[in-house]
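Next up: just one chain, as structure tokens, the form predicted on its own.
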Amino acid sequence: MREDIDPPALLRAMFRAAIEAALPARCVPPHLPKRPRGRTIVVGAGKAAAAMAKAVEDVWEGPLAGLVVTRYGHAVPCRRIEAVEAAHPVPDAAGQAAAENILAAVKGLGPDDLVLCLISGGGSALLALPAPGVTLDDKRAISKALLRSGATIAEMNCVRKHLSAIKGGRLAVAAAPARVVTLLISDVPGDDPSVIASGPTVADPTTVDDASAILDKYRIDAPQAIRDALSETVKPGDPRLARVDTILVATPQMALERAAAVARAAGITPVILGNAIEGEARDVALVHAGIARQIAVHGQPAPPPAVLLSGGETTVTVQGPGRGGRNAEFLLALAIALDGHPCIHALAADTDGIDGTEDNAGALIDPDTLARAAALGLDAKSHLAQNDGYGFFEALEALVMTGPTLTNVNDFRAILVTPGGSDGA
């Protein structure tokens, strides 16, 4: 490691690194089909998926039309594309009724035209068109009691699809006889084009019976006319799919990959330990904490400096009051675990640059992130218990704030191990 080098510096540099590797303009123009003899339809959902049509606008060749839907806040703009704006992750009218345009606008059409379809993470929300027999109403409750749960977003998604008249394959089906091709931004562990955005244009093997036990798993409380509404998706081997074609344009080892490269021109070892890690926040905390721990006492599994370098997307089961997402949680938890241990810096941000439902993307924490917050008077454990990741950082000043980055490859966690050789505790 260079001896000029800051280390918050660096890490907001391999954030940075690991948003740009999937920026619409970069990964969408290399994937687009060629323009078919019929009309070419564009539609899309989630938080990127604005930008994503702006990039296909700037170098398509050919008449264009179509609509989009993103967060309120992630809008560019278009010129030929509609491009509205909906709640998330709470769905809500707006998504409802940008759902409906979308799937009208793919009915109709013919073996010669052509649908571009547009995902990225958040899609879900944003597609809020409820199945017969469910209400916007019931999707919203339903979608609070998830997000409070604890369950994973392939959790949250199988429940959602399966009370949906548009995901889970069902806007595909609509564009029948039409070719679909899928260009998709993941957001999820696995990058399993089913659980991103609940799959509007992929077939699902979940099943009702699957929403069912997960519904049943984390204790929602939905009524039975709710469960009556489960309705089965469009399952593999579809006649009616086949001539869609799905492609990953953006993923989140792709970030991890990018953000390993700045660490490498900086004298710094990468280590990557997953691009799909799942759990609770504070658990996946303490793991990455024993690891980062093994690094500047042991020299394993790299000897510092090292920067430990994961994605996925971790829950946090909402117990208490307070303010943040789940990489406020990770960070809080791993300041915590760390002890103010003198050799380990660390960032933790979601790569569209909203962590949760606040303002901020993350937090960064130092060795010196415990002792001045007792000097504010903050207890870290208190903030831990209430769930107030974002009330602790935000008196710290070490609040990471992006704005909407157009892009959405999941959780970027970067753990930066110097030389120093002594355990902290």
Given for the second form:
2 protein chains.
Amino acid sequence: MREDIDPPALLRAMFRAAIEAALPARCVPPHLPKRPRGRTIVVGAGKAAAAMAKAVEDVWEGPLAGLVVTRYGHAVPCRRIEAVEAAHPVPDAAGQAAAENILAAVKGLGPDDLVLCLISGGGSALLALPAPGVTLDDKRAISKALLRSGATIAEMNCVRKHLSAIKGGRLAVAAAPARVVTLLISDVPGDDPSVIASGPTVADPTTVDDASAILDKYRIDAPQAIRDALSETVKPGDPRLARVDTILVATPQMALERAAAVARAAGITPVILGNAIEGEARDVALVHAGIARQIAVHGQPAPPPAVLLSGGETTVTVQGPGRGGRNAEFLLALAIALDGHPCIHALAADTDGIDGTEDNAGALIDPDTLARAAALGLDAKSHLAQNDGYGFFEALEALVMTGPTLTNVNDFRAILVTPGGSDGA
Amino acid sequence: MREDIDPPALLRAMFRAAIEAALPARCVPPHLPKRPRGRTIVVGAGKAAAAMAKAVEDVWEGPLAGLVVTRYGHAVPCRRIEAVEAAHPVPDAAGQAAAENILAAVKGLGPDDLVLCLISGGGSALLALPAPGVTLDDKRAISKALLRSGATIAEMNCVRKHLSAIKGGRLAVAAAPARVVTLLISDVPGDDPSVIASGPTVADPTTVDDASAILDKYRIDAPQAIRDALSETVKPGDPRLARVDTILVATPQMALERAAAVARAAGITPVILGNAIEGEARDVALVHAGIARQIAVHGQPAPPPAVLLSGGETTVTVQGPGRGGRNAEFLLALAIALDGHPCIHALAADTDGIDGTEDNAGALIDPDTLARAAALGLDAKSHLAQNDGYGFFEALEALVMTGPTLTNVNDFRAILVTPGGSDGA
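Okay, that one was the form predicted on its own. Can I see the form predicted in complex with another copy of the chain too?
Then the entire complex follows, led off by the chain already shown.
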């Protein structure tokens, strides 16, 4: 480790690098195809859709038109592409109108035309076009019931796809015979293109029977009209998808790799634990604490200086009235578990810039976090019991603020272990 | 990886190696001191105490006498050392009588005499000798209240030490001016000798005020007689401990290193994540699953074939009526999270041979675990919801049985990731 680097600055630099890896202005242009002989239509959906559209506009040479839908508050001014806003995570009429207009925009194209489809997390709810026989209220009711049920994202999206007129490959079928290039920013574990935004241009291996089984499994009270409206998605091998190219332009892994490069340049060994770590935030923190101590005491899985990097999305089972997202909760539990270990600093934050519903992206801890809190009369364990990570780190002036980044490759966690003795084991 | 190795056999071999590293017959003899000019008295407490005493007897040349106390069912026949049994985790009169006899055995020794003190996990409850003014019932009530309160082991032991006539260095003070050699088998995170069995021969930095604060913090309803009986332990630097040597003869880390050597010999890269991983078993499993997938898909933190090794002790918040310990729970959650990933096998088990209160040490999973369960009509998620890991793995004939091993270096987890594609990410 170079002498001139201080851990908080290095952690912030790694987080910045992770976000930059996923910023549309950086990750979209290198993957744009050549200008087609015919027209170019841009469509898209997701929290990053407007920023992705602007990234296309800024470098595209030639005529361009189209429409993307993003979450309320996530639009950026575009000149040639229309960027509209809609509701997330429960779809609204604006999303439905956008989906209708997107389908209309790609219909009637010819083989010389190009559809650029810009997809990012959140697109599934934003691109809500009910299948015939289903109302938006029906879909909203099903979405809400599934959100409450404990169904996984994959299960929710399986049902959504089979009740949709645009998902599960249907958008690409509508665009045929035009060429379709789909650029994806992934925020889902595994980066499966058929899962991200329910894959509007991607073949879907799941079936109507799968969707029915999920409704049964979670005892979702779906009216018969809904059951009848479940319709088959576009299956792998369908010739209508022959002219679709799908490119992952930003993923959690790419973001972690960029952060790892920053660490390496500073003489610190990066240890990427996983880009899709899940689990209850406070327990995920205990495991990370155990691994960080192993680095400090035994030099495993790497000797210090080393930084543990992980991505993915933890969950918080809310039990208290406090404020804060899953990253603040993770860090608060981590600080308690590390108990002032003298060699460990950490940052955890959401790459979309918003940890939960507050105004911070995340926070930072250092060896003195608990001591400074105690000096202010704050008890870390009580704050954790209240799920009040935000209040805790706000009082310590340890929040990490970025504002909305207009992209999302899920959470970013970095735990820096510096040399300095094997105490605190 | 050598072609002739099959994953379950290799995982079992690693687990065996981990246990063997901690077997008293293997780990005690190399650390025995030279025969003293005077007498040799053996005392000790813990789940491994009788097996440790036998290991001493089997190799010791010269006269030997003494007394150790172990848990009911954990005695082994000794010839020269008396091995008695007592209750764990809540102390009983047998433990009190043993503690009195142990104190008596080391009193009146001279500078040429040697006390061999054999300590292992569980010794704190087994070596219960209430301080003057405290009854065993008082101590039992406090122990039960602390067990229920959510206090950490360290906090429980702090209170116990200050209510004890033998812990917190007091046994060593009683043995002075004899030389004391304490051999420890550690089952606690960090392997702190003052924590293992409440450190009867080890200085204790905690104070009466600390013990009082812990009773307050967890609102333990302690009668005034208890508060009055809290008495100071032997502090670091006390000259009466000058002739005490303390040697860790087996630790979770040593067990993991032995398993790692087995992996290396088979051409598999061991990745020791931590010897003291804590957290709710099912969430710890999710994190391990995420790291295992990272190995499979991205070759990080090591390329396959690799084995993730971890120790420590997870917890299970019991919500269902099922059977099974924390290792079965961990594995069941791991199998669900891995969802049939074709390249991942795992074993999790308690090195003491008993996972919770059943007759198994742990269990094994493989890529077909969920499919075989489904074929038997078993739903893994329902079994997890019921905390019924034992029932699940019993039906699959996937339990790992060792019988009590008469040692304990806490849990052992090994997740083997073999090469074979990046699917299932």
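Numbering follows the first chain given and starts at 1. Remember, it's a predicted structure, so these values are computed and weren't measured experimentally.
Rigid-part membership between these two forms differs between Arg16 and Lys139 [C-alpha given to the better-fitting superposition].
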